[in-house]
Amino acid sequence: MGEVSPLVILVAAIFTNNILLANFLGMCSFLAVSKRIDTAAGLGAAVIFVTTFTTAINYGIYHHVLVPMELTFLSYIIFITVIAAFVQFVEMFVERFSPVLYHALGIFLPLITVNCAILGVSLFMIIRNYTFMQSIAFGFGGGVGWTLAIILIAGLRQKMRYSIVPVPFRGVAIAMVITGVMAMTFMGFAGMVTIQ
């Protein structure tokens, strides 16, 4: 993948290859925290921070430790460990500097550790054989794309409080329908740029 510009990968990760809307990774926290824009934006900022930095760290560990020592079979365990450690750092930081956001996110902040979108970004980086700069662009773009999706659905769910939703569609059902429509909408960007 050396010939693809990091800027192209960044734009594609946000729109055409959105980690959530194209690959449906990170749906649990997406559905659980997407009821209010402020908490969705706070969690989104944490996800951007974690995906960007863990992608860089995991790239270094994979290419400079695991590959030379022929331990690539440990990549899943190492990636999850790096993500868990970084999420602990983010949790302590948010608790210290924004207690209101910390209490609003509640249990969902530690659950970033098991957000499969973050692990997916690190795994796609390896599968697609990205360079370091491409990996950083993909990590940042993946986080921004996930954040964009959760903020959009949070805004729509807040507006729907004033709408009459049929009983069978209330709650998670309408959120899934909206997510599907959003995914189709983002597929409209597919002619712009795609990455493999």
The other form holds:
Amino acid sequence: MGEVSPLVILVAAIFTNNILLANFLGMCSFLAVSKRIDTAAGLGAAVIFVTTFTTAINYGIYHHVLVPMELTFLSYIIFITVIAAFVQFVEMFVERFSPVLYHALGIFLPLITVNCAILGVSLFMIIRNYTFMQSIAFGFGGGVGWTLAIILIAGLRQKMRYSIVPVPFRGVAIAMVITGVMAMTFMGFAGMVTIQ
Amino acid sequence: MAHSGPVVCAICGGSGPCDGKGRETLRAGVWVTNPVSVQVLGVCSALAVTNKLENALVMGAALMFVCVGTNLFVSLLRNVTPRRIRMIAEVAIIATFVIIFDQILRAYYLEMSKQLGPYVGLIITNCIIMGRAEAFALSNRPVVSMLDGLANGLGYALVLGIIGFVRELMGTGALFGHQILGADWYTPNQLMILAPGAFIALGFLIALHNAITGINKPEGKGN
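Give me the form predicted in complex with its partner chain now, not the form predicted alone.
Full complex below, order starting with the chain above.
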């Protein structure tokens, strides 16, 4: 993957290889939070921030500590610890220095540790063998793509409150079907750029 | 220390090591509060690996293994784990079992490990396991906790099996790679093995479960 420009990876991570709609990551918090646009945007902002930084930290740890010491089998436990610690740190930092931001993002931060999009981005980075700049582009793009998808679907679900949905489909079932339709529209971007 | 619940356990008769909760626990995990189709937890992997029936079953086995192991150890350590750090302790236990399964899969079944890609590692963030550890293993004895892990793992594997069956059959006309529907009359619907098919298949499965059990919220319309 050495030759692909980080910019291409950024665009691909947002549109063609959307982390939610093509790789199914971050579904749990997606279903819980995609009922209103403003909460969706708040969680999205927190996800973009955390994925970008944890990808960079995990890249450093994997390539400069785990690989030289031949401890790559420990990568899962190290990655999840880094993510949990980073989220905890951000929470304390934001609470101390920006109470406004804390009230906007605070409630979403604990949710993020168990958001599989964050861990997924780090794992894809290893599997696809990205360079440092590519990893950051992928981390940022993955977060932006996830946010884009969740805001679009929150918009649809907000409108859908006024529609009459067949009884068994009410709730999560219809949200899944809408997400499927949204995934179909994102497939229209396929062929624009591709990454493995 | 046997306290009999409202339903007498069919497995131990209410006096065995499962505290009389065995039958209820199994029924809850597999059907009544099925982790995927009722609680809608852990759907990331349920969607991602179900393009083939074989992948779906291996993933189901992985989750069952991790869930039983995690519940056992969380339950054994429940009286010595300080409450404030229980989350990180749970994550460490989960990650250990995931690493064990991942290493076994890599050693004996490398192709499958490559096909599942990051989704084996992502079991760590699978809400089902954390949810069972928090909601059940922290307040129950080891044997019944293991049973709960097994039941939820079974419920998950069952849903994955059904989705994997439908998607592989409709998407390629084959099962386990063997052609079932004749190529001369059946045109595979490739959408089913792509991402949208996964969402739509799970949506219909949840609706089906709701229709059978009659679960729905009369007050809400769209949401």
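Residue numbers count along the first chain shown, from 1. Here the rigid core means the biggest group of C-alpha atoms that line up within 1.5 Å when the two forms are laid on top of each other. Everything numeric in this text was worked out from a predicted model, so none of it was measured.
Is residue 92 among the residues whose Cα moves by 2 Å or more between the two forms after superposition of the rigid core? Residue 92: C-alpha displaced by 2 Å or more between the two forms.
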